[in-house]
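Taking the form predicted on its own, here's one chain by itself in structure tokens.
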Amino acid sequence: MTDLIAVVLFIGVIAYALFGGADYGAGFWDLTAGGAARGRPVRELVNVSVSPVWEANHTWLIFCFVTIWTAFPQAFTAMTTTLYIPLGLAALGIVARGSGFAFRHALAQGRGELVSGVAFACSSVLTPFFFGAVAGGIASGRVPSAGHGDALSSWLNPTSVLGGVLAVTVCAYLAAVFLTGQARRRADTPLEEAFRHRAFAAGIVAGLVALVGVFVLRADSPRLFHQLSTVGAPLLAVSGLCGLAALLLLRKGGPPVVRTLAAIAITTVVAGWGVAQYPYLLGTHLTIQQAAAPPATLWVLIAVSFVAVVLIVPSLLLLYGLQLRRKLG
């Protein structure tokens, strides 16, 4: 049963990587769009694409936190008492991002628009970096089972920096693919072409970061490197192939096909991390079985998760469907 809960938790992680990743990546392109006049078309596309869904995308983050503190309280305590700096900065980034995005609509001109836009865009880049750094600290075994690990070296280390940079580049790639499709639906050819170029650039950069990451993990996290190069290798290969296919089809492929390939690329790379991490929840010193809550708690959590899937997933599918069909403002 603990393995089932771990799978449920990782499904939530993958969902947040997909939907939250595209959300954060849109902020990256907002940040790099240029000055007020030059960047206005990009920011308008980001606004209409993100506005209806940006709050819903964080549902998965809440789901992950609730699941881990309920099902694996020891691991949750160890993470929060060790990685409280990047987790706190990520939480601050989420608040700053939401506030900036909301106020940018209200303060449509002048200095207020500039300040709120900068808050939204900068926090869109920093927040996924901190989440990636947290993942790196956990995967490299720098979070002790008893918690209260080193507050700095637990996330300021090669694997965490790699995780942070990879998270930012992957979010940018995913968002560029999605926004290319959005621009095509609006028959905005110049913007579609611009985001196609951005998707190519982000995909190449993400691939280079992943390539460099091989050497970083080999030196800094030998166990994770070994697992990724053995049991996780098939998933990483699928990720690379789908990511490459999505880039090749950006010009002629239909948006649903390209979007699906990009989503599979992200899903399989996150799943590869999960497979490589198994059976440990923290490094190589706390297994999923050891960290699990009592069986009664896990059964209740499974039941609640099932109800949540029945109630929430159809609502989210309806929301995303309406958004893709441009039925939402």
Second form
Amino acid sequence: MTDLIAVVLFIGVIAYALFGGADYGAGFWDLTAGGAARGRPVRELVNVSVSPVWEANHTWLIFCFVTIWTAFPQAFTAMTTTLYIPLGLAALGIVARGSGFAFRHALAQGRGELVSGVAFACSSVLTPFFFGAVAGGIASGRVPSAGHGDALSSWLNPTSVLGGVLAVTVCAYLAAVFLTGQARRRADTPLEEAFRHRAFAAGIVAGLVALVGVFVLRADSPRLFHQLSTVGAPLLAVSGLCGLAALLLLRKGGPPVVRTLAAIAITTVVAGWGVAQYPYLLGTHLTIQQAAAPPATLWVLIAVSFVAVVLIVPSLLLLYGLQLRRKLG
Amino acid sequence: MLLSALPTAADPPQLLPAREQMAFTLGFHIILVPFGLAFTFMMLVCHYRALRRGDQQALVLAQRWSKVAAVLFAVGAVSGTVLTFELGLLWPGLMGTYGPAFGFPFAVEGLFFFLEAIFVAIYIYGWRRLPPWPHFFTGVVVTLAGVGGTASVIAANSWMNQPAGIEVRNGRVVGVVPSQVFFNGAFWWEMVHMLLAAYIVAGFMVAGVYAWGLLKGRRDHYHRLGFAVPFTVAAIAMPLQFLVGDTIARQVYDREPAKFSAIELLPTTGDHVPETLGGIFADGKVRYGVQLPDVASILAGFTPSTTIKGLDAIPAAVRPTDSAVSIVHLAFDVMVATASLLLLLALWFAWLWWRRREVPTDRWFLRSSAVSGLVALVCLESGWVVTEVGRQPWTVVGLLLTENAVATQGNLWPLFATVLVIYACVAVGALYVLRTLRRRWSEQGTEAAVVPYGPWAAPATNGPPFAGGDA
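Coords for the form predicted together with the partner chain, given the form predicted on its own:
Okay, now the whole complex, with that chain kicking things off.
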């Protein structure tokens, strides 16, 4: 049962990486779209694509937090007392990002729009970096079981920086793939073309970062490297193949195929991390079993997850379905 | 609120910044809660009227309100997320030990919030292309999910006031009875109290905007409706809130004696306790303030001989500080005073309506209504101060002292400073956006031309029968 909750938690992490990641990436392209006039088409596309879904996508983060503090309280406090700097900065980034986006959407052209747009775009790049750094700190075993690990080296280390950079590039890649499809659905050929190039470039960069990561992990986190290259290897292979296939198909394939391949690539990378960690939650010192809450609590969480599958999944499908069929807006 | 605890020498150094930051971010977030929870209900009332009677102006109101709700919901969502982070960053002692009990109501809340976020989006962006009635019902899901979400958060909060359903061994929660945790002794009334408060605050705040318009001479159907719908909701909730509040006060007398003695500013246990209005507590004595003989005893137990436990009944080690007692007492006075003013305003409205059967336009009535939203906000904030500061020095009454819940790592002041700056920007931004929307709407018909994005930029093509108004 404990393992089941861990799986549920990891599904939340993957969902956040996919859906939240695509939103963050949209902010990355917003930031790099160019001046007010030149960047307008890109920003408009980002706006119409992200507006109806970002709050729902963002909820996965709350789901992860709540699950971890309820099911694995000790691990949660170990993380917050160690990684409080990147977590605090990510929280502030979320505020700046969400408010900036909502304000920009409601404002007419002018200074207000510019300021809120900049807040949205900058924090869209910084926030996933901090989350990636947090993941790196956890994965490399720098969070002690009792918490209060080193406030700086726990997230300013090679694995964390790799995690942060990888998070930003993966978000950008995902978003570019999604936005290519959105542009195509709007029959905006120049924009579709532009995002296809962006997806290609971001995919290449993300792949390169991942390759460099192999060496970083071998030097900095030998245990993680060992696990990834053994039990995690099949998942990473799938990820690499799907990522490559998505890149090759970008030009010819239909957006749903490319999108699915990109999503599988990301899912398998995150799942690879999960498998490599198992059976530990923190480094090699706190197992999932040791960190778990009493059974009654876990049962409640399983019940809640079950209700979520029954209620939330169809609702989400409805939302995405309406959005894809351009019924919203 | 910022004075919620003057530090004493024994306090851990992180306690003050952690507490101030929590108070500030909660106080900020709580302003937005009524808009997600109750404002959407008022929007649906207008929407329903529009669909049933073909009332164009009601439709315009519903559409515009949905736009305001979208902005405020977004800010509420992110400020709520910050609270999620803060529970771990500021209070690891709470989450690490009591997470298994205190945490799962938040999982339930997450479920409701998920539904809310999904259907709010469908509702807000569905005006033009969804069929009218299915579109309306997506809004109904939003208001219901809001109630469920509030209930869940209150379950966690009320559990801290009256913890139940857990077994602790060696400082670890080893057994949990989920139903007892969720439906703890304080849950039901506290939940109803907060729900009504949300409807009251949102009602008076929104009505206040249109009262201002009416005062300026805009007496059209649009402004009358914009005033009447939210004001009526608030006016109905107001007397109910008094009954609920009174019941809670007696329950607190019964089950949270420390909080009650702070509310009543009572140093020593006794009967024939006077009700103290105003005043502070310093060096173990009540200073200043007006005393009404026997009233506190009568309110608590219906007879002057009712005994009320004073601060002396609490062991010295866990007795609230003088400043905490004073704050709880004054906050309670402010809550009751502002609520009484709002009740009078609601009764005034009922009286005027009963005599003329139309939206009152008396100048003093409208002036009072225009400021009623701010008064309601003060009432809401002071109510939360009573329940939160009134629990001190405990985070979980009888189980966990706040000084043991607080984070010990790093320096929290820089984080708090950054939070203040960012929240100030968000508050200014939100007000600026709301003002911009209002100005755009008062210059009727021009908005479609200047909105760069969004659903209202292009003329409606195949929307519902009477969409494509100017909202």
